[in-house]
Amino acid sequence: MQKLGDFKLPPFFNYPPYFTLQPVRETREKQIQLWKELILDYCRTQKIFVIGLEEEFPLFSNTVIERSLTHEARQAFLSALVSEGRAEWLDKVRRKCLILWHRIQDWADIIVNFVKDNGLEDSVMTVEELRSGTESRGTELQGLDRTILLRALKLLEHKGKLAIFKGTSADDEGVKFSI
(Lines of atoms letter the chains of each structure in order from A and count residues from 1; the text may use other names and numbers.)
(Lines give C-alpha, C1' and ligand atoms only; values in the text may rest on other atoms or scores of the structure.)
Protein backbone atom coordinates (compact mmCIF):
# COMPACT_ATOMS: atom_id res chain seq x y z
CA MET A 1 0.00 0.00 0.00
CA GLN A 2 1.36 3.38 -1.02
CA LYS A 3 1.91 5.97 1.71
CA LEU A 4 2.26 9.72 1.81
CA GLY A 5 4.41 10.26 4.88
CA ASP A 6 2.56 8.30 7.56
CA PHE A 7 -0.75 8.48 5.69
CA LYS A 8 -1.97 5.32 3.94
CA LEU A 9 -3.39 6.08 0.51
CA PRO A 10 -6.46 4.16 -0.70
CA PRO A 11 -6.12 1.66 -3.56
CA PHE A 12 -7.89 3.95 -6.06
CA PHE A 13 -5.03 6.45 -5.72
CA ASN A 14 -2.94 4.21 -7.99
CA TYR A 15 -5.68 3.80 -10.59
CA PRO A 16 -4.99 6.32 -13.40
CA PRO A 17 -8.65 6.94 -14.42
CA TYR A 18 -9.36 8.42 -10.98
CA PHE A 19 -7.06 11.32 -11.88
CA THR A 20 -9.32 12.22 -14.83
CA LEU A 21 -12.87 13.47 -14.34
CA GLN A 22 -15.09 10.64 -15.49
CA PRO A 23 -17.70 11.40 -18.18
CA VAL A 24 -20.31 8.85 -17.04
CA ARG A 25 -22.45 10.38 -14.28
CA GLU A 26 -22.57 7.34 -11.95
CA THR A 27 -18.83 6.79 -12.27
CA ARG A 28 -18.11 10.47 -11.68
CA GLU A 29 -20.32 10.51 -8.55
CA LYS A 30 -18.40 7.53 -7.15
CA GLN A 31 -15.10 9.20 -8.08
CA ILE A 32 -16.11 12.48 -6.40
CA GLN A 33 -17.24 10.62 -3.26
CA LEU A 34 -13.90 8.79 -2.99
CA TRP A 35 -11.93 12.01 -3.48
CA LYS A 36 -14.03 13.91 -0.92
CA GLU A 37 -13.39 11.21 1.69
CA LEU A 38 -9.69 11.12 0.85
CA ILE A 39 -9.27 14.91 1.04
CA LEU A 40 -11.13 15.15 4.38
CA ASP A 41 -9.25 12.21 5.89
CA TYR A 42 -5.86 13.44 4.72
CA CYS A 43 -6.49 17.02 5.91
CA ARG A 44 -7.73 15.77 9.29
CA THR A 45 -4.74 13.51 9.94
CA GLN A 46 -2.22 16.07 8.65
CA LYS A 47 -3.99 19.08 10.26
CA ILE A 48 -4.34 20.91 6.96
CA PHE A 49 -7.01 23.59 6.91
CA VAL A 50 -6.53 25.39 3.59
CA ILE A 51 -6.01 24.00 0.10
CA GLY A 52 -4.99 26.27 -2.75
CA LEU A 53 -6.16 25.20 -6.19
CA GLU A 54 -3.02 26.49 -7.88
CA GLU A 55 -0.65 25.31 -5.16
CA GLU A 56 1.09 21.98 -4.88
CA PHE A 57 -1.00 19.67 -2.73
CA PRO A 58 0.29 16.12 -2.10
CA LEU A 59 -2.96 14.39 -3.06
CA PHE A 60 -3.32 16.17 -6.38
CA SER A 61 -0.57 14.22 -8.09
CA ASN A 62 0.79 10.70 -8.00
CA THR A 63 4.36 10.38 -9.24
CA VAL A 64 4.19 6.56 -9.13
CA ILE A 65 1.62 6.47 -11.95
CA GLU A 66 2.65 9.87 -13.36
CA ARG A 67 -0.81 11.39 -13.03
CA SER A 68 -2.06 14.73 -11.74
CA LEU A 69 -5.52 16.16 -11.29
CA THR A 70 -6.49 18.89 -13.71
CA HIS A 71 -7.58 22.28 -12.40
CA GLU A 72 -11.14 21.32 -13.39
CA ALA A 73 -10.97 18.08 -11.36
CA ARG A 74 -9.51 19.85 -8.31
CA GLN A 75 -12.28 22.42 -8.50
CA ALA A 76 -14.95 19.72 -8.93
CA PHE A 77 -13.79 17.80 -5.85
CA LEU A 78 -13.43 20.89 -3.65
CA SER A 79 -16.76 22.30 -4.90
CA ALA A 80 -18.42 19.01 -3.94
CA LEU A 81 -17.03 19.44 -0.40
CA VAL A 82 -18.31 23.04 -0.35
CA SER A 83 -21.80 21.97 -1.43
CA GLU A 84 -21.90 19.51 1.50
CA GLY A 85 -20.77 22.13 4.02
CA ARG A 86 -17.41 20.38 4.48
CA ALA A 87 -15.42 23.25 2.93
CA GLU A 88 -15.77 26.92 2.06
CA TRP A 89 -14.19 29.06 -0.61
CA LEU A 90 -12.04 31.73 1.04
CA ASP A 91 -12.05 34.05 -1.97
CA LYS A 92 -14.46 35.06 -4.73
CA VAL A 93 -12.31 33.58 -7.50
CA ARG A 94 -12.26 30.18 -5.77
CA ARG A 95 -8.53 29.69 -5.49
CA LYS A 96 -8.34 28.86 -1.78
CA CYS A 97 -10.59 26.48 0.08
CA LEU A 98 -11.06 26.17 3.85
CA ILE A 99 -11.43 22.47 4.68
CA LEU A 100 -13.90 21.56 7.43
CA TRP A 101 -13.26 17.93 8.30
CA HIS A 102 -15.55 18.79 11.21
CA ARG A 103 -18.44 21.12 10.53
CA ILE A 104 -18.47 24.36 12.56
CA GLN A 105 -21.17 22.93 14.87
CA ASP A 106 -18.97 19.88 15.49
CA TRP A 107 -15.99 22.12 16.31
CA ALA A 108 -18.25 24.01 18.74
CA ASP A 109 -19.15 20.69 20.41
CA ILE A 110 -15.45 19.77 20.63
CA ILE A 111 -14.77 23.11 22.35
CA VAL A 112 -17.61 22.54 24.85
CA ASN A 113 -16.29 19.05 25.65
CA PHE A 114 -12.75 20.43 25.99
CA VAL A 115 -13.98 23.08 28.44
CA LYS A 116 -15.90 20.51 30.49
CA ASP A 117 -13.08 17.94 30.45
CA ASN A 118 -10.61 20.54 31.71
CA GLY A 119 -12.90 22.11 34.32
CA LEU A 120 -12.89 25.48 32.58
CA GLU A 121 -16.66 26.09 32.73
CA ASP A 122 -16.43 29.55 34.35
CA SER A 123 -12.95 30.55 33.32
CA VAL A 124 -11.42 33.01 30.88
CA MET A 125 -8.91 32.02 28.20
CA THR A 126 -7.45 33.76 25.21
CA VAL A 127 -8.31 32.51 21.76
CA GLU A 128 -4.63 31.74 21.28
CA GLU A 129 -4.57 29.60 24.46
CA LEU A 130 -7.39 27.48 23.02
CA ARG A 131 -5.25 26.77 19.93
CA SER A 132 -1.84 26.42 21.53
CA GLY A 133 -2.14 26.41 25.31
CA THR A 134 -0.96 23.63 27.61
CA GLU A 135 -4.48 22.21 28.01
CA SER A 136 -5.03 21.93 24.26
CA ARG A 137 -1.85 19.94 23.58
CA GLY A 138 -2.68 16.57 22.10
CA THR A 139 -6.32 17.56 21.47
CA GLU A 140 -8.03 18.36 18.19
CA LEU A 141 -7.96 22.04 19.19
CA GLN A 142 -4.16 22.14 19.09
CA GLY A 143 -3.16 24.15 16.04
CA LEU A 144 -6.77 24.67 14.94
CA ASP A 145 -7.11 27.22 12.15
CA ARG A 146 -7.97 30.59 13.68
CA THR A 147 -10.84 31.24 11.23
CA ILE A 148 -12.51 27.94 12.12
CA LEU A 149 -11.95 28.48 15.84
CA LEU A 150 -13.45 31.97 15.76
CA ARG A 151 -16.48 30.77 13.78
CA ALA A 152 -17.09 27.98 16.33
CA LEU A 153 -16.66 30.42 19.22
CA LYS A 154 -19.10 32.89 17.63
CA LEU A 155 -21.63 30.06 17.25
CA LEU A 156 -21.22 29.22 20.95
CA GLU A 157 -21.50 32.92 21.83
CA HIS A 158 -24.74 33.09 19.85
CA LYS A 159 -26.02 30.13 21.91
CA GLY A 160 -25.10 31.91 25.15
CA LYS A 161 -22.33 29.48 26.15
CA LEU A 162 -19.52 32.03 26.14
CA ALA A 163 -18.62 35.65 25.65
CA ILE A 164 -15.83 36.87 23.38
CA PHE A 165 -13.86 39.89 24.57
CA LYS A 166 -11.90 42.00 22.13
CA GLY A 167 -8.36 42.71 23.21
CA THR A 168 -5.93 45.34 22.00
CA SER A 169 -4.61 42.86 19.43
CA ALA A 170 -5.72 39.58 17.89
CA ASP A 171 -3.36 37.76 20.27
CA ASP A 172 -5.25 38.80 23.39
CA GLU A 173 -8.85 38.20 22.39
CA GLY A 174 -10.49 36.57 25.37
CA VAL A 175 -13.22 34.02 25.84
CA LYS A 176 -15.26 33.65 29.04
CA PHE A 177 -17.05 30.34 29.20
CA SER A 178 -20.43 29.94 30.87
CA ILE A 179 -21.22 26.34 30.07
Contents of the next structure:
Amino acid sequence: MQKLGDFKLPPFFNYPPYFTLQPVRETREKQIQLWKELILDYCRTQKIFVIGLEEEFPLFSNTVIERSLTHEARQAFLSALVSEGRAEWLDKVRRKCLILWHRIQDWADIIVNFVKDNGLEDSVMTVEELRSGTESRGTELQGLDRTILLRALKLLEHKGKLAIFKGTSADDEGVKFSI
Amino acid sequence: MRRRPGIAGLQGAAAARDQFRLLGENVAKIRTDLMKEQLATFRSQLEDFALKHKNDIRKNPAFRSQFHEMCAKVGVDPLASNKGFWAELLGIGDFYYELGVQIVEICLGTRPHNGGLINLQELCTLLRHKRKTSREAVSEDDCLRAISKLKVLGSGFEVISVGKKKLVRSVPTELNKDHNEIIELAQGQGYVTVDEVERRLSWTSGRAIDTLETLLDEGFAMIDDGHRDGKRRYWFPCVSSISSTVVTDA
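Okay, that one was the form predicted on its own. Can I see the form predicted together with the partner chain too?
Next comes the full complex, this chain leading.
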Protein backbone atom coordinates (compact mmCIF):
# COMPACT_ATOMS: atom_id res chain seq x y z
CA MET A 1 0.00 0.00 0.00
CA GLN A 2 1.36 3.35 -1.07
CA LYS A 3 1.51 6.05 1.55
CA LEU A 4 1.79 9.81 1.76
CA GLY A 5 3.40 10.42 5.13
CA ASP A 6 1.10 8.56 7.49
CA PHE A 7 -1.82 8.69 5.09
CA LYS A 8 -2.80 5.44 3.40
CA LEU A 9 -3.68 5.95 -0.24
CA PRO A 10 -6.58 4.01 -1.72
CA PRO A 11 -5.73 1.47 -4.46
CA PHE A 12 -7.46 3.42 -7.21
CA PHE A 13 -4.72 6.04 -6.80
CA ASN A 14 -2.41 3.59 -8.58
CA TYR A 15 -4.75 2.86 -11.47
CA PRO A 16 -3.81 5.23 -14.32
CA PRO A 17 -7.26 5.85 -15.89
CA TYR A 18 -8.45 7.44 -12.64
CA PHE A 19 -6.20 10.37 -13.53
CA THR A 20 -8.09 11.03 -16.78
CA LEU A 21 -11.58 12.46 -16.57
CA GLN A 22 -13.81 9.66 -17.90
CA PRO A 23 -16.12 10.46 -20.83
CA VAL A 24 -18.85 7.95 -19.98
CA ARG A 25 -21.28 9.35 -17.44
CA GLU A 26 -21.64 6.40 -15.08
CA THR A 27 -17.93 5.70 -15.00
CA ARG A 28 -17.23 9.36 -14.39
CA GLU A 29 -19.69 9.54 -11.50
CA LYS A 30 -17.94 6.65 -9.81
CA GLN A 31 -14.56 8.24 -10.47
CA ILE A 32 -15.63 11.60 -9.05
CA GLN A 33 -17.11 9.89 -5.99
CA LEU A 34 -13.80 8.15 -5.21
CA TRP A 35 -11.81 11.34 -5.65
CA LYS A 36 -14.19 13.37 -3.49
CA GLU A 37 -13.80 10.88 -0.64
CA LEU A 38 -10.04 10.83 -1.06
CA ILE A 39 -9.70 14.63 -1.04
CA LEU A 40 -11.90 15.04 2.03
CA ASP A 41 -10.16 12.21 3.90
CA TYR A 42 -6.74 13.54 3.13
CA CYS A 43 -7.57 17.13 4.08
CA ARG A 44 -9.22 15.98 7.31
CA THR A 45 -6.28 13.90 8.48
CA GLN A 46 -3.66 16.40 7.33
CA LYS A 47 -5.62 19.46 8.51
CA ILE A 48 -5.55 21.11 5.11
CA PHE A 49 -8.10 23.86 4.54
CA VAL A 50 -7.19 25.40 1.21
CA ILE A 51 -6.22 23.73 -2.05
CA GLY A 52 -4.68 25.80 -4.81
CA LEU A 53 -5.41 24.33 -8.21
CA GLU A 54 -2.21 25.59 -9.78
CA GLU A 55 -0.06 24.64 -6.84
CA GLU A 56 1.65 21.41 -5.91
CA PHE A 57 -0.73 19.20 -4.01
CA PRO A 58 0.31 15.63 -3.11
CA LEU A 59 -2.93 14.09 -4.35
CA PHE A 60 -2.81 15.73 -7.76
CA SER A 61 0.03 13.61 -9.06
CA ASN A 62 1.33 10.11 -8.57
CA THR A 63 4.99 9.74 -9.46
CA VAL A 64 4.86 5.95 -9.14
CA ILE A 65 2.60 5.58 -12.16
CA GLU A 66 3.67 8.91 -13.73
CA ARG A 67 0.24 10.41 -13.89
CA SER A 68 -1.13 13.74 -12.79
CA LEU A 69 -4.53 15.32 -12.89
CA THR A 70 -5.24 17.88 -15.59
CA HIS A 71 -6.55 21.28 -14.56
CA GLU A 72 -9.92 20.26 -15.92
CA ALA A 73 -10.03 17.14 -13.75
CA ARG A 74 -8.97 19.03 -10.61
CA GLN A 75 -11.70 21.54 -11.23
CA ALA A 76 -14.27 18.80 -11.85
CA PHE A 77 -13.53 17.00 -8.58
CA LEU A 78 -13.49 20.17 -6.50
CA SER A 79 -16.64 21.49 -8.20
CA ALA A 80 -18.35 18.27 -7.22
CA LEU A 81 -17.37 18.95 -3.60
CA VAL A 82 -18.58 22.54 -3.91
CA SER A 83 -21.97 21.40 -5.18
CA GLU A 84 -22.31 19.22 -2.08
CA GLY A 85 -21.42 22.02 0.29
CA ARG A 86 -18.13 20.36 1.21
CA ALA A 87 -16.01 23.05 -0.44
CA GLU A 88 -16.17 26.64 -1.64
CA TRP A 89 -14.34 28.55 -4.35
CA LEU A 90 -12.35 31.40 -2.84
CA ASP A 91 -12.11 33.34 -6.10
CA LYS A 92 -14.08 33.80 -9.29
CA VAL A 93 -11.52 32.13 -11.55
CA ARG A 94 -11.62 28.98 -9.42
CA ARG A 95 -7.95 28.76 -8.59
CA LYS A 96 -8.32 28.39 -4.84
CA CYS A 97 -10.73 26.18 -3.01
CA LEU A 98 -11.72 26.08 0.64
CA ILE A 99 -12.25 22.51 1.82
CA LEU A 100 -14.98 21.97 4.36
CA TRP A 101 -14.58 18.48 5.75
CA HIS A 102 -16.92 19.84 8.38
CA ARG A 103 -19.65 22.02 6.95
CA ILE A 104 -19.84 25.57 8.31
CA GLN A 105 -22.86 24.53 10.38
CA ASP A 106 -20.84 21.67 11.91
CA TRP A 107 -17.94 23.98 12.71
CA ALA A 108 -20.43 26.29 14.43
CA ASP A 109 -21.66 23.35 16.53
CA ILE A 110 -18.07 22.47 17.44
CA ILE A 111 -17.53 26.05 18.62
CA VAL A 112 -20.71 25.99 20.72
CA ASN A 113 -19.64 22.70 22.35
CA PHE A 114 -16.16 24.08 22.95
CA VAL A 115 -17.61 27.14 24.66
CA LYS A 116 -19.90 25.00 26.83
CA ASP A 117 -17.15 22.52 27.73
CA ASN A 118 -14.92 25.33 28.94
CA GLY A 119 -17.60 27.28 30.75
CA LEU A 120 -17.14 30.33 28.53
CA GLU A 121 -20.87 30.89 27.98
CA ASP A 122 -20.70 34.65 28.54
CA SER A 123 -17.04 35.43 28.27
CA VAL A 124 -15.05 37.38 25.77
CA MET A 125 -12.34 35.84 23.59
CA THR A 126 -10.37 37.01 20.59
CA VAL A 127 -10.73 35.14 17.33
CA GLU A 128 -7.06 34.30 17.45
CA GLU A 129 -7.44 32.78 20.93
CA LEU A 130 -10.15 30.50 19.63
CA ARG A 131 -7.81 28.84 17.17
CA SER A 132 -4.51 29.02 19.04
CA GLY A 133 -5.31 29.61 22.72
CA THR A 134 -4.57 27.12 25.50
CA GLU A 135 -8.21 26.03 25.77
CA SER A 136 -8.40 25.05 22.12
CA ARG A 137 -5.22 22.98 22.26
CA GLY A 138 -5.97 19.39 21.28
CA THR A 139 -9.46 20.25 20.05
CA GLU A 140 -10.53 20.46 16.43
CA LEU A 141 -10.45 24.24 16.67
CA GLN A 142 -6.69 24.26 17.04
CA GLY A 143 -5.17 25.64 13.87
CA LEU A 144 -8.53 26.09 12.19
CA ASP A 145 -8.45 28.18 9.04
CA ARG A 146 -9.33 31.79 9.82
CA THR A 147 -11.77 32.12 6.96
CA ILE A 148 -13.74 29.08 8.09
CA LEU A 149 -13.66 30.19 11.72
CA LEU A 150 -15.00 33.63 10.83
CA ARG A 151 -17.73 32.12 8.66
CA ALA A 152 -18.83 29.86 11.52
CA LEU A 153 -18.75 32.75 13.97
CA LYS A 154 -20.83 34.92 11.63
CA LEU A 155 -23.36 32.11 11.38
CA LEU A 156 -23.57 32.00 15.19
CA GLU A 157 -23.79 35.79 15.35
CA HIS A 158 -26.67 35.60 12.92
CA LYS A 159 -28.40 33.22 15.33
CA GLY A 160 -27.78 35.59 18.22
CA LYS A 161 -25.39 33.31 20.08
CA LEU A 162 -22.51 35.74 20.07
CA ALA A 163 -21.40 39.18 19.00
CA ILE A 164 -18.27 39.94 17.01
CA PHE A 165 -16.64 43.27 17.62
CA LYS A 166 -13.68 44.94 15.98
CA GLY A 167 -10.49 45.60 17.83
CA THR A 168 -7.81 48.07 16.88
CA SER A 169 -6.16 45.80 14.29
CA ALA A 170 -7.43 42.97 12.12
CA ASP A 171 -5.78 40.39 14.35
CA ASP A 172 -7.72 41.04 17.46
CA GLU A 173 -11.33 40.83 16.54
CA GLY A 174 -13.18 39.86 19.68
CA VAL A 175 -16.09 37.56 20.33
CA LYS A 176 -18.61 37.95 23.12
CA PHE A 177 -20.51 34.71 23.68
CA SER A 178 -24.08 34.65 24.90
CA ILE A 179 -25.07 31.04 24.53
CA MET B 1 -44.41 -89.36 -45.06
CA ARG B 2 -44.43 -86.20 -43.07
CA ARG B 3 -46.66 -85.96 -40.07
CA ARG B 4 -49.10 -83.21 -40.34
CA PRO B 5 -49.50 -80.84 -37.36
CA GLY B 6 -51.85 -82.34 -34.86
CA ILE B 7 -53.67 -80.91 -31.89
CA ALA B 8 -51.15 -82.44 -29.48
CA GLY B 9 -48.27 -80.77 -31.28
CA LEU B 10 -49.96 -77.37 -31.12
CA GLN B 11 -50.68 -77.77 -27.45
CA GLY B 12 -47.09 -78.82 -26.82
CA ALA B 13 -45.72 -75.75 -28.60
CA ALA B 14 -48.06 -73.46 -26.65
CA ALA B 15 -47.00 -75.05 -23.39
CA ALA B 16 -43.35 -74.59 -24.29
CA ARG B 17 -43.98 -70.94 -25.10
CA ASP B 18 -45.64 -70.48 -21.76
CA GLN B 19 -42.74 -72.13 -20.04
CA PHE B 20 -40.27 -69.85 -21.81
CA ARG B 21 -42.31 -66.77 -20.99
CA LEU B 22 -42.51 -67.72 -17.35
CA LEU B 23 -38.82 -68.36 -17.24
CA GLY B 24 -38.13 -65.10 -19.00
CA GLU B 25 -40.29 -63.18 -16.56
CA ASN B 26 -38.55 -64.84 -13.69
CA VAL B 27 -35.14 -63.95 -15.04
CA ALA B 28 -36.21 -60.36 -15.66
CA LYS B 29 -37.65 -60.11 -12.16
CA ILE B 30 -34.52 -61.51 -10.63
CA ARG B 31 -32.46 -59.02 -12.60
CA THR B 32 -34.63 -56.05 -11.60
CA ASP B 33 -34.53 -57.15 -8.00
CA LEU B 34 -30.81 -57.43 -8.21
CA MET B 35 -30.59 -54.00 -9.80
CA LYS B 36 -32.87 -52.52 -7.17
CA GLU B 37 -30.80 -54.08 -4.48
CA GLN B 38 -27.62 -52.80 -6.06
CA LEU B 39 -29.06 -49.32 -6.36
CA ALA B 40 -30.16 -49.38 -2.75
CA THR B 41 -26.74 -50.55 -1.70
CA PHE B 42 -25.16 -47.89 -3.86
CA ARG B 43 -27.33 -45.17 -2.44
CA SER B 44 -26.71 -46.23 1.12
CA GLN B 45 -23.03 -46.50 0.38
CA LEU B 46 -23.04 -43.02 -1.10
CA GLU B 47 -24.92 -41.77 1.93
CA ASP B 48 -22.49 -43.53 4.20
CA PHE B 49 -19.67 -42.01 2.27
CA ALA B 50 -21.20 -38.55 2.39
CA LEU B 51 -21.90 -38.86 6.09
CA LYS B 52 -18.47 -40.18 6.84
CA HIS B 53 -16.80 -37.39 4.91
CA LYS B 54 -19.34 -34.73 5.74
CA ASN B 55 -16.76 -32.48 7.29
CA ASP B 56 -14.31 -32.95 4.47
CA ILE B 57 -16.99 -32.14 1.92
CA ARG B 58 -17.92 -29.02 3.80
CA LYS B 59 -14.50 -27.73 4.57
CA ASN B 60 -12.17 -28.94 1.88
CA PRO B 61 -12.82 -27.32 -1.53
CA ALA B 62 -10.69 -29.84 -3.42
CA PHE B 63 -12.49 -32.76 -1.83
CA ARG B 64 -15.84 -31.11 -2.50
CA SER B 65 -15.02 -30.67 -6.15
CA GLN B 66 -14.07 -34.35 -6.45
CA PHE B 67 -17.24 -35.39 -4.68
CA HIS B 68 -19.26 -33.35 -7.19
CA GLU B 69 -17.40 -34.99 -10.03
CA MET B 70 -18.13 -38.45 -8.65
CA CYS B 71 -21.80 -37.60 -8.23
CA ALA B 72 -21.98 -36.26 -11.77
CA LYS B 73 -20.51 -39.49 -13.12
CA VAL B 74 -23.19 -41.61 -11.51
CA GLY B 75 -25.91 -39.14 -12.43
CA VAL B 76 -26.69 -37.71 -9.01
CA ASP B 77 -27.01 -33.95 -8.56
CA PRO B 78 -26.63 -33.06 -4.91
CA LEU B 79 -27.80 -29.53 -5.70
CA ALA B 80 -30.93 -30.52 -7.62
CA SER B 81 -33.16 -29.86 -4.68
CA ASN B 82 -32.69 -28.27 -1.34
CA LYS B 83 -35.20 -30.63 0.18
CA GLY B 84 -33.51 -33.90 -0.69
CA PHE B 85 -31.53 -35.99 1.70
CA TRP B 86 -28.36 -34.29 0.49
CA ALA B 87 -29.45 -31.01 1.90
CA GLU B 88 -30.40 -32.60 5.22
CA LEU B 89 -27.25 -34.61 5.22
CA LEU B 90 -24.74 -32.02 4.15
CA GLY B 91 -26.38 -28.65 4.12
CA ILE B 92 -24.61 -28.44 0.79
CA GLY B 93 -27.53 -26.80 -0.98
CA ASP B 94 -27.62 -23.94 1.48
CA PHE B 95 -23.92 -23.47 1.05
CA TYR B 96 -24.29 -22.83 -2.67
CA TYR B 97 -27.37 -20.66 -2.31
CA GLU B 98 -25.49 -18.55 0.16
CA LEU B 99 -22.55 -18.30 -2.23
CA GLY B 100 -24.95 -17.38 -5.00
CA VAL B 101 -26.40 -14.49 -3.04
CA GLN B 102 -22.95 -13.24 -2.12
CA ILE B 103 -21.80 -13.48 -5.72
CA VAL B 104 -24.77 -11.39 -6.84
CA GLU B 105 -23.93 -8.82 -4.17
CA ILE B 106 -20.32 -8.59 -5.28
CA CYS B 107 -21.25 -8.32 -8.95
CA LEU B 108 -23.69 -5.51 -8.23
CA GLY B 109 -21.27 -3.75 -5.91
CA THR B 110 -18.41 -3.74 -8.38
CA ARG B 111 -20.53 -2.91 -11.40
CA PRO B 112 -19.85 0.84 -11.37
CA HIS B 113 -16.17 0.03 -11.47
CA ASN B 114 -16.04 -2.77 -14.05
CA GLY B 115 -19.28 -2.40 -15.97
CA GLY B 116 -20.53 -5.80 -14.85
CA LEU B 117 -17.66 -7.90 -16.08
CA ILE B 118 -15.48 -9.40 -13.42
CA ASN B 119 -12.53 -11.75 -13.41
CA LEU B 120 -13.42 -15.08 -11.81
CA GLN B 121 -10.25 -15.02 -9.72
CA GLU B 122 -11.04 -11.57 -8.47
CA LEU B 123 -14.60 -12.58 -7.69
CA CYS B 124 -13.26 -15.47 -5.60
CA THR B 125 -10.87 -13.19 -3.74
CA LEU B 126 -13.70 -10.79 -2.94
CA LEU B 127 -15.92 -13.69 -1.96
CA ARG B 128 -13.33 -15.01 0.47
CA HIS B 129 -12.87 -11.50 1.80
CA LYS B 130 -16.60 -11.21 2.35
CA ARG B 131 -16.83 -14.63 4.01
CA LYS B 132 -13.86 -14.12 6.26
CA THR B 133 -15.90 -15.23 9.23
CA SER B 134 -17.16 -18.45 7.69
CA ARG B 135 -15.04 -21.48 8.32
CA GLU B 136 -15.52 -23.14 4.95
CA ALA B 137 -12.99 -22.40 2.26
CA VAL B 138 -14.27 -21.48 -1.21
CA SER B 139 -12.71 -22.60 -4.47
CA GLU B 140 -13.22 -21.35 -8.02
CA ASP B 141 -15.06 -24.57 -8.68
CA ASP B 142 -17.55 -23.65 -5.95
CA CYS B 143 -18.02 -20.23 -7.54
CA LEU B 144 -18.72 -21.79 -10.93
CA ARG B 145 -21.27 -24.16 -9.39
CA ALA B 146 -23.01 -21.38 -7.54
CA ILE B 147 -23.12 -19.25 -10.71
CA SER B 148 -24.56 -22.14 -12.72
CA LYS B 149 -27.37 -22.30 -10.15
CA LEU B 150 -28.00 -18.58 -10.65
CA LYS B 151 -28.96 -19.25 -14.26
CA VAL B 152 -32.45 -20.30 -13.21
CA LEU B 153 -33.06 -16.67 -12.28
CA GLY B 154 -32.63 -15.83 -15.94
CA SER B 155 -30.82 -12.64 -15.06
CA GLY B 156 -28.01 -13.24 -17.48
CA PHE B 157 -25.32 -14.43 -15.13
CA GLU B 158 -22.81 -16.15 -17.30
CA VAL B 159 -19.23 -17.33 -17.24
CA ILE B 160 -17.33 -16.52 -20.41
CA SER B 161 -13.84 -17.62 -21.33
CA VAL B 162 -11.61 -14.94 -22.75
CA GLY B 163 -8.17 -16.23 -23.57
CA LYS B 164 -6.90 -18.10 -20.53
CA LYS B 165 -9.11 -16.29 -18.08
CA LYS B 166 -12.69 -16.81 -17.05
CA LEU B 167 -14.87 -13.74 -16.69
CA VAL B 168 -18.24 -13.53 -15.01
CA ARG B 169 -20.76 -11.35 -16.80
CA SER B 170 -23.62 -9.97 -14.72
CA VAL B 171 -25.14 -7.57 -17.25
CA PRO B 172 -27.26 -8.57 -20.23
CA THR B 173 -24.82 -7.02 -22.72
CA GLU B 174 -23.68 -9.69 -25.11
CA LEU B 175 -20.02 -9.59 -25.98
CA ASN B 176 -19.22 -10.42 -29.57
CA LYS B 177 -16.05 -11.90 -30.95
CA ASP B 178 -14.43 -8.51 -31.54
CA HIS B 179 -15.02 -7.47 -27.92
CA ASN B 180 -13.59 -10.74 -26.68
CA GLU B 181 -10.48 -10.38 -28.79
CA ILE B 182 -9.77 -6.93 -27.42
CA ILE B 183 -10.30 -8.01 -23.82
CA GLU B 184 -8.02 -10.96 -24.43
CA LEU B 185 -5.38 -8.63 -25.85
CA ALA B 186 -5.73 -6.38 -22.80
CA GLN B 187 -4.91 -9.25 -20.46
CA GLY B 188 -1.24 -8.71 -21.22
CA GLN B 189 -0.75 -5.27 -19.75
CA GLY B 190 -4.21 -4.39 -18.47
CA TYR B 191 -4.73 -1.93 -21.32
CA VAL B 192 -4.63 -1.60 -25.11
CA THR B 193 -4.12 1.29 -27.53
CA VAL B 194 -5.78 1.73 -30.91
CA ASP B 195 -2.41 1.18 -32.61
CA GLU B 196 -1.88 -2.04 -30.76
CA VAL B 197 -5.30 -3.36 -31.69
CA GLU B 198 -4.74 -2.53 -35.36
CA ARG B 199 -1.31 -4.14 -35.37
CA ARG B 200 -1.90 -7.24 -33.28
CA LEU B 201 -5.34 -8.13 -34.61
CA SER B 202 -4.79 -6.75 -38.14
CA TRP B 203 -7.93 -4.65 -37.97
CA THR B 204 -8.72 -1.40 -39.73
CA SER B 205 -8.61 1.63 -37.47
CA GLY B 206 -12.37 2.10 -37.89
CA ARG B 207 -13.09 -1.37 -36.57
CA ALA B 208 -10.68 -0.92 -33.67
CA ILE B 209 -12.08 2.47 -32.66
CA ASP B 210 -15.69 1.33 -33.00
CA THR B 211 -15.17 -1.70 -30.82
CA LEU B 212 -13.24 0.23 -28.20
CA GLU B 213 -15.90 2.94 -28.11
CA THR B 214 -18.59 0.32 -27.51
CA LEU B 215 -16.62 -1.23 -24.67
CA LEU B 216 -16.13 2.25 -23.22
CA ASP B 217 -19.85 3.07 -23.44
CA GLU B 218 -20.75 -0.19 -21.73
CA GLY B 219 -18.49 0.72 -18.85
CA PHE B 220 -16.09 -2.17 -19.44
CA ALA B 221 -13.19 0.15 -20.24
CA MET B 222 -11.68 3.40 -18.94
CA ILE B 223 -9.55 5.84 -20.91
CA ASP B 224 -6.13 7.08 -19.81
CA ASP B 225 -4.62 10.07 -21.63
CA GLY B 226 -1.90 10.67 -19.10
CA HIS B 227 1.02 8.71 -20.54
CA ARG B 228 3.88 10.79 -21.82
CA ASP B 229 3.77 9.21 -25.30
CA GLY B 230 0.41 10.94 -25.66
CA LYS B 231 -1.36 7.79 -26.87
CA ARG B 232 -4.73 7.08 -25.37
CA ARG B 233 -4.81 3.85 -23.40
CA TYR B 234 -7.97 1.85 -22.85
CA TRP B 235 -7.81 0.08 -19.48
CA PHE B 236 -9.98 -2.89 -18.62
CA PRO B 237 -10.72 -3.18 -14.89
CA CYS B 238 -12.04 -6.71 -15.48
CA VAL B 239 -8.60 -8.03 -16.40
CA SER B 240 -6.17 -5.92 -14.41
CA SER B 241 -5.34 -7.15 -10.96
CA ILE B 242 -5.32 -3.74 -9.30
CA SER B 243 -9.08 -3.47 -9.59
CA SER B 244 -9.54 -6.25 -7.05
CA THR B 245 -8.16 -4.03 -4.37
CA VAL B 246 -9.98 -0.96 -5.63
CA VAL B 247 -13.39 -2.40 -5.10
CA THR B 248 -12.82 -3.89 -1.68
CA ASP B 249 -12.02 -0.49 -0.27
CA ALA B 250 -14.46 1.49 -2.31
